[in-house]
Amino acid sequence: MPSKKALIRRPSPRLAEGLVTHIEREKVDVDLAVEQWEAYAEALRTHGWETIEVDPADDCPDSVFVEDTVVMYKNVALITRPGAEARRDETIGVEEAVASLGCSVNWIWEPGTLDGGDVLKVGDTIYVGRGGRTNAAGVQQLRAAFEPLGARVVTVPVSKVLHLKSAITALPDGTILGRIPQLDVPSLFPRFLPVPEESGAHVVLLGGGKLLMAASAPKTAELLADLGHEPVPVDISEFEKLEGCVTCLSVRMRELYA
């Protein structure tokens, strides 16, 4: 069986101060936070995945976010520069734990700007959003990285909802999940599947056919469980209040070990 792999990283102390662009902000309980971090990483483990732990940023309210900081695709870990300046340096120790782990490594450079948010990988696809924290440059960046190993980039526009990620997710089979409403041009996607809840949008493929996600979404959870898919609920309230998701919180790194 391959090994699967899970960078994660501890939430900040500053947590609560982590941005909000889409959504009122609300009053996060950073302690509730970690014990609800504790618990996602867990059920990661309980399922198979090994986690590795990026060395905190404890200066960076929202570097608990990890995934938007570094993209996999193979073998490369191409390290993101993210749109808002003030994550610009939460890349720095997922650098570390990436080259450490073998990978190779590339970068987004000045004046590209890319969020791991805005990329969503369905088998040799790379859907990748145009948007507020993604530009133009760093898509053109992220063409050069991948497609030379067999990607094949498309670019989505994305001005309703954070990140490309906020909206939509793929299952085991390449159908994408999402909230029509969420989206600019839902035709780009081949095969569809609209959710009852907004943060049913939101899966991370466990193998198995087991489905992580989040417990605030109970009625695509029951949805997909009649797909024949496991759905893995964990609650990750705090951390939805900043617009994050089951996504955001790791780094799933198993093409490197397939």
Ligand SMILES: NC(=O)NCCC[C@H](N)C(=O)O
Second form
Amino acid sequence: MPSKKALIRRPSPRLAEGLVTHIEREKVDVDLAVEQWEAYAEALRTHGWETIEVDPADDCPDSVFVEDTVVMYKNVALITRPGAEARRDETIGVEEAVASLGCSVNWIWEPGTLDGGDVLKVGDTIYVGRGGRTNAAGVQQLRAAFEPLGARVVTVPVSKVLHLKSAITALPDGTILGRIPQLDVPSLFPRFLPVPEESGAHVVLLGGGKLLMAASAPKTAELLADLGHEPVPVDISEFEKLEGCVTCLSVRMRELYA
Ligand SMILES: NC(=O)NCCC[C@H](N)C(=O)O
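Alternate state requested, the form predicted in complex with this ligand (shown: the form predicted on its own):
Up next: the whole complex, starting with the chain shown before.
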């Protein structure tokens, strides 16, 4: 039985100072964000995931977006080197957390930069967005870390959104969900389902056909329910104001060698 563990990280009291790149800054309600984060974590637990809290990084406003700091493939945790310099210190507690779970640990090194939000795994295919946060050296290092383990790395140009996973994620059957206008090269994806809302492009696979999704995408939830999936909506409005989405608030670990 594969382990179902998920790393999460409590929001920093400085969350409202988080970076915004492609949208206008809006006021973030930090107390509401903490409530939403707790509900998100509870939704993971309700669907069989053990949540593991990485030590908080209170001085790092964006630290709740823990997905950007580590990429898992099989038992290997690749600690990233975030593209935004302001986010580099976030990796510190994450190294300890993954090492204590028995992962083999690897790193992205200078001059490489890579954000976990740019990495989408679909079986053994790893799509990596080359964009504002992930550079060519980061892509090369990702390939060197994971191709020897059986992955096939496909690079995707990303210029219209923050991360690759701001534009697309994948259903359990590998179908890519997204919106064509947000993609530089939509033809890169073999099976593509357009969704009616921007935040509808983001799903977290909970297992058993259940999809954790943002409550801000009700039409997409309806579409996916009609196709036989089971959407589990969570309100993450305060994180969306900082270009966060459901995927970026956790790192799911399924293949721990434990
Ligand atoms: N993987 C993600 O979607 N991460 C969201 C990061 C948002 C944060 N405000 C940032 O700009 O880095």
